[in-house]
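Given as structure tokens, the chain that follows is alone and in the form predicted on its own.
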Amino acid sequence: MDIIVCLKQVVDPELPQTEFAIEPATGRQVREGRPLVISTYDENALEVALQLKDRGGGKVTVLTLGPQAVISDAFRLALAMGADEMVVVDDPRGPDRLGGEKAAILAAAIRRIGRFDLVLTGCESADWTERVVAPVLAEALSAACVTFVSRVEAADGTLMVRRMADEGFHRVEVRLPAVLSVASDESNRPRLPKLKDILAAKRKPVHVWPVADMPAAPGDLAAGVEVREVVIPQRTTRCEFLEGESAEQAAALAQRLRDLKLL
């Protein structure tokens, strides 16, 4: 099975709150001076690919969308996690583009990668949780698409999928091609790589290809959506200290509360 995993650079979601800060004129994350790594749900979805590769053998190639400047090492983690090798579509308006745009990049990059039979992708991203890439990258490629798949088993040319829904799970049968957005589970935490691997990762090819060599429609590429304004939430804190001993402040706390109708 060849299966394309869709990865994108973010800004580590771990960083303190402090850490954050929104660029004005963009209005959009600033990522100059932090670290950055593989979106969490992306990891998700790479595991998938590598168990479905070990289980049946196969090719799996990750692809991403940004700066070549500053695609960093996260990336080569996807290589040493058993990945065999890399497209990077070098696109300096890559982390600023919304996802209908980079659903359309994505889809012509893999019509030039070739034939494909999965793509995955995380189901959504760490830092601008539209959602959407996936169901519209299956459309542009005439796949068939579910989204917030869990678990995923190949059988006979077809995939029997868990998808999470709001009453438990749905199980369904996706024929080939076809796209599917990963949620993380219990079954696809991202594998740890070893040594050996790390060392043959830098051996993998990486491809590099500019953003202007993608033939997607210029009906593709416009904005259906314009963000407008990105704030930061303003949060205010205040405390009250209760004296006294501890049934004294046990009292207080309780008649603070029914001031505050609370309870």
Contents of the next structure:
Amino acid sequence: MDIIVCLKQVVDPELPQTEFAIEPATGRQVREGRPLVISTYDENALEVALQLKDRGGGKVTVLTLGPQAVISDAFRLALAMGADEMVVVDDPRGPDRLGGEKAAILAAAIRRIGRFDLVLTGCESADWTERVVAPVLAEALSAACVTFVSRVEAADGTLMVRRMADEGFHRVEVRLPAVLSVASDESNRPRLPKLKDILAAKRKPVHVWPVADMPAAPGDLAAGVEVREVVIPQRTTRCEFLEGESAEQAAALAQRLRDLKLL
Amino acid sequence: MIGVDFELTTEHRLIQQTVRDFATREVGPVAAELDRTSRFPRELIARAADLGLMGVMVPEAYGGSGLDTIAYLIAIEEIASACASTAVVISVNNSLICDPLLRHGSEDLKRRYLPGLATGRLLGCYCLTEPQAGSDAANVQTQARREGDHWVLTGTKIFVTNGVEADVCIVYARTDQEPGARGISAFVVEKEWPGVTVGKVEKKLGIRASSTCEIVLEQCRVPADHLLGERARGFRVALSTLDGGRLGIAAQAVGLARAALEISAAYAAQRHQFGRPIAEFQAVQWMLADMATRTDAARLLMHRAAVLRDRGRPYTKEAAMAKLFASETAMWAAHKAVQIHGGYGYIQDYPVERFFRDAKITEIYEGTSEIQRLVIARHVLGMH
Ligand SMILES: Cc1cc2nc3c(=O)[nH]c(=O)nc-3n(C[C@H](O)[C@H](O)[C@H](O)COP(=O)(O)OP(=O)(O)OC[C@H]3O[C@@H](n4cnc5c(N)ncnc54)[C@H](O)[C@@H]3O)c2cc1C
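Please move on to the form predicted together with its partner chain, as the form predicted on its own is already shown.
After this comes the whole thing, all chains and molecules, with the earlier chain placed first.
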């Protein structure tokens, strides 16, 4: 099976909150000087792809959209983990584009890659959390789509997947080609690469395609959405002392919590 | 290129990141329990082998990872920052077994043992020390008598790391009745062979999850082609092996020192006395500053020796300096870490108690601090 995994580079979400900043004029997140990593669920998607390849063979291509100049070492690790090659759509504006627009560019890149049976993405990105790339990609590629997939099993030209649902999961059969967005699961914890594969990854092909070469998206997939403002929520803490004996305090506390709809 | 490059290469950084992930996710969480129960970290060693950590510098053709000394030291430092016991198990297999096999072994010996050792199917141990041959390693008394196409080995080796679990032993024995270093030869011996038994298993102050035991050889018949290097040149094998081994121990020590520093800094930031974090007291800051400085200096000494080694240049003195300074830094930093933790540092609930016990061995094995100073002094004085 030929699989394409979309990996997004984001500012390390584990950084302390104080490192999170937004440029007031543009509303874009400040990335300069911050460590960049592969977005959390994208790594789970990669692991799913590698497991499918381990079991059934085929080829895994990782695809990313972003400024080539700051493509981090993390992608070398993706190749070391077992991806066969990498395509970078070099786009300085990449990280600031909205999901629909990004998906349209990724779809163009996927058409240029050519053959594929399956496209995997993370179920949401660690920065924008839009959750739209997979469905828009599927639309653009005329492929089946299932989101929030925790497990994938290849079965005779189709896939049996588990889709996360409230208090359980759905078992869904999907025809190929398909686009799946992957959620984390104990079965898809990203593997660690072998040390020798870290060296070998250096020799794997990396193709860099300028975003300008990507043919324009069919229709206007990004239309209708515009980000007007980006704000960091201000958190304040306030301390309130309840008077009286313990029993009175307890009653007052219960009442306050109820008022705040916390009980 | 002009100047000195202190930056790690991309590959080295990725190796560091990968081994750090392994150490923090898989090794760290079980380290205290392994120490408490003195249990050999079998599962961790299997996982380490999967990643290619058991034969870091063994060429890929023999099943290893084919990396350089810096990569190896980065890996050991990361493992040791989580568990010094696991680090020494790995270090012994790499430095003291794979390395001499690679440098001195016949093609046949290399093909027979390296793929297993590098992939975790086999574990190695190094049998040099004897009751009367510690620092004076040339005083080996184990005898090797020639019988047809075999050597017959008899003697007792002590303090053998990995001895209990090992499959392959490198054994030093006297083949020639020359005095001191000149009559010693090195052999590759399988522990399964008749005449090899595990003797007393030691109970230790630290690195408790690694085994240390006697290996007793009684009329053990070793095929003549299992001689490692030339006959009567075994002491050279031992010394060149220990140069590399000392770097492995330096890396273990740097890992310990770094862990002591990181945990102490975090503790000092959150522990309040006199209404503020103890990190605000200059006395504590100075301890942390010195721990950081010495740890960095130790790592730089170690990496310098590694660069010389990888360039094929002599590095005996530099390895001795790195091992001496790193091990004394580990002990000192662990001591300060306990001090910064106060009473809590003395209690087993906090890892610095284990670091303190684990650090001490780095000043002793693969040449005590006194022996390192002796090696360095001989170079300084031109007496080597
Ligand atoms: C946990 C552990 C694991 C070990 N693992 C291995 C192993 O895998 N394989 C192996 O072969 N050995 C191993 N050893 C042995 C270790 O290398 C020796 O213990 C060490 O070299 C010191 O030898 P010794 O214990 O006989 O001490 P001694 O040589 O008796 O030294 C006692 C003291 O005298 C000092 N001293 C000795 N000679 C001199 C001198 N010329 N000048 C100044 N001071 C001197 C020493 O520095 C030390 O302070 C291990 C030991 C331990 C404790």
